[in-house]
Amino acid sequence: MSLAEHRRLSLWWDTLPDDLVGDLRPPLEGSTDADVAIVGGGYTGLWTAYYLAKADPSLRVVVLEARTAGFGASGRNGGWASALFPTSLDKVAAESSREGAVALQRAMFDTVDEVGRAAAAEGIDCHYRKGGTITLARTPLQLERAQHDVEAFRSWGFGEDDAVLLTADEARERLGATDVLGATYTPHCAAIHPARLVRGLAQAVERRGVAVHEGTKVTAIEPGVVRTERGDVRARHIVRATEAWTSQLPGYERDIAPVYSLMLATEPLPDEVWAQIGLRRGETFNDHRHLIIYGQRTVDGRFAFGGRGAPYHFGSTIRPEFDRDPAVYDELWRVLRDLFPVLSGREVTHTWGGPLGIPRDWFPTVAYDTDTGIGSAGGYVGDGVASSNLAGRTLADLVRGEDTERTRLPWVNRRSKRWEPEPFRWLGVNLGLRVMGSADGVEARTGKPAKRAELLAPLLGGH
């Protein structure tokens, strides 16, 4: 795939300036030595390289990317640099402590700002706008969930500066959707152009002396060596930053389930349409339904909107044709027009998607084994734009042997259960997706909580 063809990967790739698309970086040419070898040229790998090079410019750091930097979720996601963590505070505390759970959440708050600070320091114009997130409640049951979420957050010591419940009028002032009964709002999120960030970050690490090899497929990771189709990289420290593609590596097939999330984008909308929709302050938005949706207003005036619903593919298979599913796009467009009827008659100009990485317990991790010298991070469940930055800073500390507040956070050096073998993995993941999707219909028809979703949530992990 040429870099020109990469523009079809997403709206974000298609709207990159030419200097950020650039030419394919040279692949690895034969075996070499390094201090740190990083497998994966997405956010996690590049943030790790960035903070390592910043902390110790003498380190020889090599990034190995099978395709091109930002090919995966880093260049295709919804553009939320958020403080969301897919595992509940209760679950984090149960595995560590109350103080540990609060510390991790506050680290995520700070990370939203760190993404903006780092981008500004490196001159990366990623359209960073810290407008927060508004999560709509459009049914009485969703309003109950919104109220419960804010009350639960308060019980952990977080105040109105972190999350607040909006009245119907306050919510509609920010976002003019149909049937709004209220909303929750948090300031801890920035809307970004994700491909601008990842491509700019690749250039930033190169300026700091990091070697980035694109078109270099890794075939195996072993203590002290990364094997590729083009030669070996011998290194004392190795970082695996492969997210959804972890499932394609020998020995890691059941560590991560690649589940697809799909998106669409409208044509640039006129000011009079946005005057009815809102999102004037750079907010991102979703709502309190079970099956996740997410959206933002882009700098060039488009509505970028996505959601789950695409199936998991047997054997954790990842193929280009899975990036697009017409039935899912039709449903996303229906949902968006239901929320904002003013969009009827407008054109959808881009549709795209890709896999995200889900661990068995929905608990992202950062790890480093001092015996083998192998580290890793990932399993962000779609919330990786900011999480990957915190992971990269943490891995840089761990590789350098530093004991910091970050290395003591409760997602460090824990292990998730492995996914079940097939066909149980295929049955379980797709059953979960179907139940979550049907739960919203059940609630709409009956006005009662969907017990099936509540019963299945602990099996799927996460909230």
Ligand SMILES: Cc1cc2nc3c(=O)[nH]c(=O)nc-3n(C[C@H](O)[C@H](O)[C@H](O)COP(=O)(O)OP(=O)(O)OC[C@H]3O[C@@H](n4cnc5c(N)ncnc54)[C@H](O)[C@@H]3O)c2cc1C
Second form
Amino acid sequence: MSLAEHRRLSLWWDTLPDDLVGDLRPPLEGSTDADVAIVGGGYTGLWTAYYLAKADPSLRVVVLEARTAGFGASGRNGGWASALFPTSLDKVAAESSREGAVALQRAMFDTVDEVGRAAAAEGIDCHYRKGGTITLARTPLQLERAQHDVEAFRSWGFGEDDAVLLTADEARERLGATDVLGATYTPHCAAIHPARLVRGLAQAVERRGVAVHEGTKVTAIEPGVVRTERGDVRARHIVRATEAWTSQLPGYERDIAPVYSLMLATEPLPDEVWAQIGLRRGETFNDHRHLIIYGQRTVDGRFAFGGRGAPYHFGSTIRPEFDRDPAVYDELWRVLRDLFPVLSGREVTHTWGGPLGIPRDWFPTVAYDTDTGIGSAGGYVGDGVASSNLAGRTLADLVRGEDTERTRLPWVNRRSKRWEPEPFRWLGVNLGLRVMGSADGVEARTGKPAKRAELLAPLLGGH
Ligand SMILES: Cc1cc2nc3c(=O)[nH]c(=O)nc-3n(C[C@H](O)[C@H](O)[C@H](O)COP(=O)(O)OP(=O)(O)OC[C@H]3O[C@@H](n4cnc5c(N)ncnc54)[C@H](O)[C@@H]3O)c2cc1C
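What I would like now is the form predicted together with the named molecule, since the data block earlier showed the form predicted alone; can you produce it?
Following is the full complex, with the preceding chain placed first.
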């Protein structure tokens, strides 16, 4: 795939300035030695490289990327740098402690700011706007869920500065959608241009002396050595940052299930349309329906809007054609026009998608094994834009043998169970997706909560 073809990967790739696309970086040529070899050039790999190089400029850090930096979800996502963690606080606390769960959530709040701080410090113009997230309630049942969510969040000691319930008028002032009965609002989210961040990060780590090899596919990870199609990298420390593609690496087939999220973007909309819709402060938005949707107003005045709904593919297969699903795009466009009828007659200019990574227990992990020298992070379930930054900082601490507040957070060095072998994995994941997909219809028809979806809800977060 040429770099020109990469522009078709997403709206974000298509709107990158030329200097952030550039030429393909040189692939690895033959075998070499390094202190740290990082597999994967998305946010996780690049943030890890960034914080390592910043903490110890003498370290020889090599990033090996099969395609190009930002080819994966990092160059295609919804651009919510949010404090969302896909695992419920109850579940985090059950595995660790109440204090641990709260510390993790507070670290996520701070991470939203750290993404902005680090981008600014490196001169990366990723259109960072910390406008928070508004989550609309558009049915009485959704309003009940909104009230419950805020109360539940507050019960952990978080305050009005962290989450509030908005009245219908307050909600409409921020976001002029149809049928608004109220909303929840949290300030802990920034809207960004995802590809500007990941491509800018690749340049930032290079400026700090990190070698980034694109077009270099890793075929195996063993203690002390990363094998590629173009030679081996011998390294004391190895970090696997391959998210959805983890399932394609020998030995890791059942660690992460790749599930697709799909997006569309409209043409840039005129000011009079935005005057009716709002999102003036760079808020990201969604609503309290079961099937996940997410959106933002881009700096060039478009809607970038996405959702789940595409199936999981048997055997954790990942193929370019799975990024595109006309039925899902049609449904996303219908949902967006239902929210904002003023969009009728406007054009959708971009459609795209990509795989995100789901661990068996929906619980992301940062891990480092001091015996083998192999570390990893991921399984973000579609909430990885900010959490990959926290993961990168934490991996840098772990690799350097530092004991810090971060390395004591409860997502560090835990293990998720592996996924079932096929066909059970295929049946289980798709059943979950189907139940959530049908739950909103059930609620609309009956006016009652969809029980099966409520049972699955704590498991099914993310974008
Ligand atoms: C459509 C979509 C919308 C999303 N929206 C949001 C959102 O709004 N907010 C949010 O928080 N999260 C969102 N996510 C999830 C988020 O984008 C990811 O969690 C995050 O980008 C993960 O970063 P990563 O670096 O771990 O993985 P990736 O960005 O997927 O990077 C992995 C990299 O590893 C490379 N690689 C894989 N295998 C190999 C190999 N064998 N050898 C060498 N290189 C390899 C890949 O080419 C890829 O570049 C979304 C995801 C998608 C797909």
